[in-house]
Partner chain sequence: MTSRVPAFKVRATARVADRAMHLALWLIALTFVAVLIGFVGGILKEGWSELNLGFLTRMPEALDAGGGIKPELFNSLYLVALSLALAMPIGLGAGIYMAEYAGQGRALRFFRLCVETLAATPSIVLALFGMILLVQMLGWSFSIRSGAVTLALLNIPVITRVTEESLRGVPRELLEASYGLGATKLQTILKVALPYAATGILTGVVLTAGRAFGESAILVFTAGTNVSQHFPDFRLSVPGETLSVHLWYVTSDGTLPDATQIAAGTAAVMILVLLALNLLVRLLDRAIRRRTR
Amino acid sequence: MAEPMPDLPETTLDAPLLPDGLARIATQGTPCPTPVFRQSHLHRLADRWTHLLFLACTLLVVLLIGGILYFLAARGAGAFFPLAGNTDKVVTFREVFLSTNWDPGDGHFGIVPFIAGTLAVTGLALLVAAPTGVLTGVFIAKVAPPWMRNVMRQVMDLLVGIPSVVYGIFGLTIILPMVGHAWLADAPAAGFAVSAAILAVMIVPTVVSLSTDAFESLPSSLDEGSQALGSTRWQAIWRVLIPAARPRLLTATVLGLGRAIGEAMAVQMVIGNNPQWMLLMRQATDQTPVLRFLFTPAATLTTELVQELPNTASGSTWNNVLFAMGLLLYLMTMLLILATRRLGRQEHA
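Would you share the structure of the sequence above as one chain, the form predicted alone?
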């Protein structure tokens, strides 16, 4: 006869896991030792120095942002207050921010034409780039086959890396003559229309890339659930996916807008650089109002800074007003980013 099997010791199922990942069942009365993880002195020292390095990098970024803000504010304030280093008279806020007369030779420094030109160019560019970029992001993330998705992503990355001066040269040598010949009877086509078109092409890749990431980060249950309830493919995209990705789509749009506001070289080459564009537009009578607005040579904050800042004397009123324009441009970009973050928090709430 076979010998009876020996009794097995009673076991418990709440035994701890050992460091090797093997689930051993501890016998009663024999508790398993708790693993102790020790770090060497070298590892602790490396962690401490890594923490200090990250902290230093963060503080450096904060100091750079604050330093740029302080420098622009200190130089721009010289236009309105008698500070050390001024070599010319001071002007009032009303003369600068509420006047349309820009004539530094006669002591007039109204920057309203540049503010209006910046808003007009960026507004027109965003009007084209935002819907185009969002819809392209929808197509890449939710409609395109995998091979086309990979190709379009590479194309977008390539467009983002093209220098802005290349876009400007293309607009100056190809777009301006073509538009002038086709629509304006060979008249100059410099102005808001071509500038906005160039800016739209420049910021669309940014909006597309961020929009694609926004749609791909959504849980697949949103798409599957909406289609399971009877929605068509386009109803699911329009009524479910786009509203769900709205905070990140807004961020993508504002980041594209920030690049458009700060762009100088490409716009300078095709906008015409005329500070008196408001007066010129009122005096022109040979075009309809829309064409007169779109094809009147104009100027923006960035183009005026690039064109005139290197040619002005340090400490003069002209130079100080240009620094005040740079400060205004800096604050506009910061306000856009802060507004985007606030709107994003409200959407999540």
Given for the second form:
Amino acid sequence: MAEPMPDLPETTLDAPLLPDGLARIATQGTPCPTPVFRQSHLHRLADRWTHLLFLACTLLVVLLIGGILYFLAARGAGAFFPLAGNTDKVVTFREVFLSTNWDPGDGHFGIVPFIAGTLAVTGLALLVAAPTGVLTGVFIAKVAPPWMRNVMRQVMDLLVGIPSVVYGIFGLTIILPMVGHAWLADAPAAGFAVSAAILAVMIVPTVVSLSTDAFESLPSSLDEGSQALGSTRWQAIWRVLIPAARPRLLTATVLGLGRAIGEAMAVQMVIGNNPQWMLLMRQATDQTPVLRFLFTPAATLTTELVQELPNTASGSTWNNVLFAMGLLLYLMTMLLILATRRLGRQEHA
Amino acid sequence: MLSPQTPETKPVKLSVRNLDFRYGEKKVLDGLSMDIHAERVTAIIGPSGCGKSTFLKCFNRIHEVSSAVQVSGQMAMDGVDIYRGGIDQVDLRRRVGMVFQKPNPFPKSIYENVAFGPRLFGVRDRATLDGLVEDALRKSALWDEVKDRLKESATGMSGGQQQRLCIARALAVNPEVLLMDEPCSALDPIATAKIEDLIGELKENLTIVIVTHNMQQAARVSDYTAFFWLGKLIEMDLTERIFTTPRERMTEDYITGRFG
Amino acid sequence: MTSRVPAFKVRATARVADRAMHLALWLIALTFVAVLIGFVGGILKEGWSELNLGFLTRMPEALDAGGGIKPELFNSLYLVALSLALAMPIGLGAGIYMAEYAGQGRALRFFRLCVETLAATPSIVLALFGMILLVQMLGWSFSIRSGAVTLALLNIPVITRVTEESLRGVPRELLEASYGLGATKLQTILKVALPYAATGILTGVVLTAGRAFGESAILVFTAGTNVSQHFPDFRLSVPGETLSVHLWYVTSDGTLPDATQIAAGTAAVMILVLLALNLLVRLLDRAIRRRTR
Ligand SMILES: Nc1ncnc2c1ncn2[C@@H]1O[C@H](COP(=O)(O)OP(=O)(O)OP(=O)(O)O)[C@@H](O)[C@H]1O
Ligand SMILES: [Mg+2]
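Could you output the structure for the form predicted together with the partner chain, given that the previous block was the form predicted alone?
Full complex below, order starting with the chain above.
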């Protein structure tokens, strides 16, 4: 017998199935020609246990998600509760989340200006990036000739690869002076408008690449069907393709939003870093509130962290509130990721 | 080739009893029983989707690496149930080689493709490997065509050569059974003829089970033929009889192309 | 009997709209091309005068004009290498697990969610985490090692994802061929799947390297804004300001008289490095496509 299977009782089989009139000899193995191969013991052991190593790597990622949450929450909580290691007074949630007054020297820790700043700058950026990104996606997937498709892919790859500080320095040394001279006489140009413009360029590749995928994954029968009915190409895009790709387009936008919310350095370099921007807006009396809003030096959650964290003592209320802001950012991204999950389910439904 | 007049002298290599197979809820094989003899070629025929490939994969349990399946019934090689606990699937697959519908050489050199198997089992010595590679390539009638370009990439070969390379690769680990799932369906007639000749030579010391959609091919190469329909074995017999005097009406209809 | 279906004609407005949108799409696309060209051109133009060997090989100055970026360039490369060395095994391991062992069920969905979350976590949040855990609690202070470990957190999810995707792209037939010869799962992964996926994974790693190279928020709070006085200093415990941090720091600190020039020069150097990496990615991409053809 060739290569015996591990010791096992012989199987009891029913009588052999015989085509009519054929004699059979008993079940028996044929001699096996040399050489006989066997997996070495080591290979078997490795095969049995290495997946635990891979699992450990995966669990590390899970652990990191929890770890980040834990450490940020532990430090952030110090602002509100008298925990060990606290060297400073505590503040109430009200004083932090509902107040627009940020004046840490004076004991005021209202972070509304930063939340509002983050919403304003990301909202403005999205206003530009979402429609242009989706349209560029349509362009790449359905309209552009192949060579232009390649060019656009390259352009997006390069845009996404440029570091935030380089975007920042570009805004600071090239855009700000330009805008300042042209539109605003001598007023400083720093603020939401320029930050949002730069942010829009930074997140557009994310929106473009995901919406290109969305349009490319639609069956080509969809727009062919529509155009066969005599719709123009644009009607096919607007009435058939965009609605069909909607969940994934929204996902693209949400992920773009996530990137925008988290961006720190580029915005910090051009936004002007004024925590009191809401106060300034309120006191302003000129005729053009929109222009004022767009060009008032302001601040966001991320920029304020970059700006102030290095200057605060660990354990102080100030420092703890900053960590609470970090926690808020983290929770926002988690929420956005969960939102993309929802959208993903919608797509399959 | 075996005929009704000469008695079968070869032992049963593989036996199947009451085999049921499910992909999740879907029953794909239903109560199959058959014996497959050593050193014979057994052809499996039947309409698309009737479970031929699935049946073949049951012999080396290769479906278990990717999907959740349920198998019940018995399947034995040399009288030992290959679905018993304690059976080593890896060892089983070494003994039961497989050639697939589409040639699937690794994107490596011709030499490395054939040496892949022996290397798995710890053969490192260059001379031994060279010998094994040459042996396998000779057995698969490829040696003369490739002996001067062993270092070249296998993906640059013709389809027929690739398929013979895959056979060589399977032979290099010295299997006892060779499963072939429509091995010629992607090949031209000349390459097909070469593979058919090869099958005739290989059965000298191998048990071969081949799935084919080509009736002439089944008639040419096989000793036994089994006809499957919707996951059931309708009839199995000597090839000669299946193609001349089948017992079942359905078999006859299928072979003569009245349905399928 | 006459047909009740009117004779439809494509309305003129629809035709005009179609033309207009066609034009608009081209305009938007060309705007992005122009933005990129203006951007890269602007950065290179501003930094051109600084692009010389002296700038690359001088030590930076604290208060006077004329400083170089030698240690920052070194630190950038050193930190990218270290963080990749940390992230590669973990990302590969996790990617392999998710592609080959995690099945298709709830566990896989959960792991994916975690990887996505980590990938979407703002770098400033990772910076805070590294600052609390490494800089403060472990007492590593602002150092190369704090920076490298925190930077690895940025790389891990990217490498994990690209590994998983590349492994899923390995043709099933190749895996079956390997199993069919009696290979174990581990052997199949190591000898067939990973070699096939290698080019794809490598592309991901190069992209990751580019991202790590440009990262600043994380490093400001973990590797610090100072450099060692020795060169080259491979010690892990010394502060390690990188190019990107340097660029940010000189502009926001404002003590250097030639801060603008130094920032512009640094930005130009970074752009050139990234263009080179981009070229590398394209070559790798071409290699992948050649193989699949
Ligand atoms: N991985 C799988 N999951 C679920 N169902 C499957 C799977 N693979 C095959 N099936 C189903 O099992 C049935 C039998 O498939 P199988 O591939 O064995 O047929 P076949 O006889 O080989 O067909 P063909 O001649 O086309 O190759 C088919 O109905 C198929 O849909
Ligand atoms: Mg089949």
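This one's a predicted model, so the numbers in the text were calculated from it and none came from an experiment. C-alpha atoms forming the largest set that superposes within 1.5 Å between two forms make up the rigid core. Residue numbers count along the first chain shown, from 1.
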| task | Return yes or no for residue 45: a CA shift of at least 2 Å between these two forms, with the rigid core superposed? | result | yes
| message | Aligning on the core only, does the CA of residue 64 end up 2 angstroms or more away between these two forms? | response | no
